[in-house]
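Below sits a lone chain in structure tokens, taken as the form predicted on its own.
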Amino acid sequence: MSSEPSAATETGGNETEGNMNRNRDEDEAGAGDIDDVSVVGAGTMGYGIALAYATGGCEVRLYDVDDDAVERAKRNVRSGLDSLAAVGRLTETESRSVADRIGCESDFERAVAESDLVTEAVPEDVELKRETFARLDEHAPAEAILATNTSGLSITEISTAVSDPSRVVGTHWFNPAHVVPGVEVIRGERTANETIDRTTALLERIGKTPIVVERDIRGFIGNRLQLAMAYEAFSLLDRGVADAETIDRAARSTFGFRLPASGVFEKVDQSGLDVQADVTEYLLPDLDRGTDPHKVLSALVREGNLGTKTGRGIYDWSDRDLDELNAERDRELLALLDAYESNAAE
């Protein structure tokens, strides 16, 4: 990964042909002018977003005030590229070209001054995000799209920090961003149609699946569904119904196995809405519907057991190498991505 933004590098083989086709589609959709992307924040999400855009052919400037975060991002980008190459998604030459398209920058103004789109990926704090957007309003080009990668904060509230909220949009990426295909595109109350259209066209161009969320609701779609599932999982664990490993096995091998093929509503239609209504009637009263973080989760946080970052959470990770753990996860997800793309193409 270069220390400064580098010129666009042509890649060969199937990627070049695919980019030509995507560029034609992109020009028709009105996103052909988005070539330079900046990512503000080089943490877990930031490096993956930068890698996704660079893999899709964009020139990317990755900014962080923390030098250690930048160094970790460089290592993570290399690891991500290795994972993509290991499953045949990139050749060695293409991997080098992608890495060369990512430039690291420690000066905020230089990082965003020439961007067509800026993605903010700072920690999930609304005031910090608003402060970041106020700086973007001052230093990014007036016509640049300003995107926030928030997991569920209000796009409308964040956008009040800029003079033109019509160019602010939510782009909620899922970790690992360079692998997971879906990206939620959230419309704030003042987001322009053009901003939505150009953002979705760009995401399609780089091979992502944009999911337009028309209402600025906290948590959007994916995290609301995910949180509801996780809350009930904590409840099952707390009630001694099964241990964590068994609950995870159930999620992977039953409804989770089906989700890529049928989603939620297709499955409900296939089962029958009368069946869904009957099951809902007798089961819903027994589900845990608390409004605070589950007590099991709160206890683990109080104890400092935060998951892989501390070596222990619900599971004990103390004897696992985090980089290898992430690489193993990416390999498994990339295998699933092949099936997802095949199904989407049918």
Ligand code: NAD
The other form holds:
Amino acid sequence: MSSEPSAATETGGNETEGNMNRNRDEDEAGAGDIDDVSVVGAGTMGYGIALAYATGGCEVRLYDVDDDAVERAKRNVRSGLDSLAAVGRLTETESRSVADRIGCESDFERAVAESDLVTEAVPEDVELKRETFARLDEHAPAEAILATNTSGLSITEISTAVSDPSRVVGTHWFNPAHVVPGVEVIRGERTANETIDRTTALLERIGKTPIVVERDIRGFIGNRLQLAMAYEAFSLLDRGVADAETIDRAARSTFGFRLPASGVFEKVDQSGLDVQADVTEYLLPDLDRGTDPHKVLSALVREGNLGTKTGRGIYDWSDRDLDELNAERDRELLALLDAYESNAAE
Ligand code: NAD
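What I would like now is the form predicted together with this ligand, since the data block earlier showed the form predicted on its own; can you produce it?
To see the whole picture, the full complex is given below, headed by that same chain.
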């Protein structure tokens, strides 16, 4: 997805290819050679990553071991395209050409044989990731960039499964990947500068905001911040301080409302560092600094209540259709994306 309304969107004409060629001409950082992308694992993240690359002009092959997952991914791609079209980010013609650029492939070797970049999005299990990378080492072109979408495992550890770890990089996308602008680009201990530069340039070319994380630290930046907040939220729930609706209302309407405008540190500067130091001193000892999942979380997981995918998590989703829920979430986030892009353009 282009971060700007595309020329075709503005004129209503079919200028998709022209728009993409322009993006390639403007590409000065070395991603102009990346046209073919493969995504291994077509689940929650895989379909969105495929959609983001295809919307940005790449040819994408999507592979999964599970045929049902591939069928679900096809449905999700269609629904993602509908959401983008509904807010005017794609014309109907563009939607069709994006869909045509995503090919589903059931044979691993064929799926990766001609790739310039492969993104792995299989479940978060380091051994499975290492096995997948060992297969990529064997079957993907020797010069292809090999990216992992791990949420926080060590890029360095995953990279040792291939003979040349300098081409392995973390690209940590956020769900829904075709909408959320930021993608963390994580340097493993042996990742080459060229791998970082080409990956970053590619992400910029497709309209994303790459965030280079120079140290291979578990959870990177985004998930460390996210988990710190969620841990305290679960603690408040566990201690009966407030119910989930109240905590979510507070997060959305107070500090969460402000985050897109100020981030963390601009806000702190605006409040005053003296205030920050005072609050840190008296509040930190009172925060939950445990190391285990909270009782409420463990109990729900034990009971098989895993969230929207099982119909029940913290909330009851049993009367909601999952596809509709995803479409509703995409629409809400796409409205926020407009604001993000106009801020970024200032
Ligand atoms: P998921 O379970 O929805 O999808 C994983 C897919 O991989 C499934 O379709 C499964 O059939 C497939 N798979 C399993 N073994 C495979 C193999 N050997 N080869 C090919 N496909 C295989 O998981 P997800 O939520 O999409 O997460 C994928 C990765 O992305 C994980 O590392 C996760 O931590 C990370 N991640 C997830 C989120 C999120 O919000 N879900 C966000 C950022 C990163």
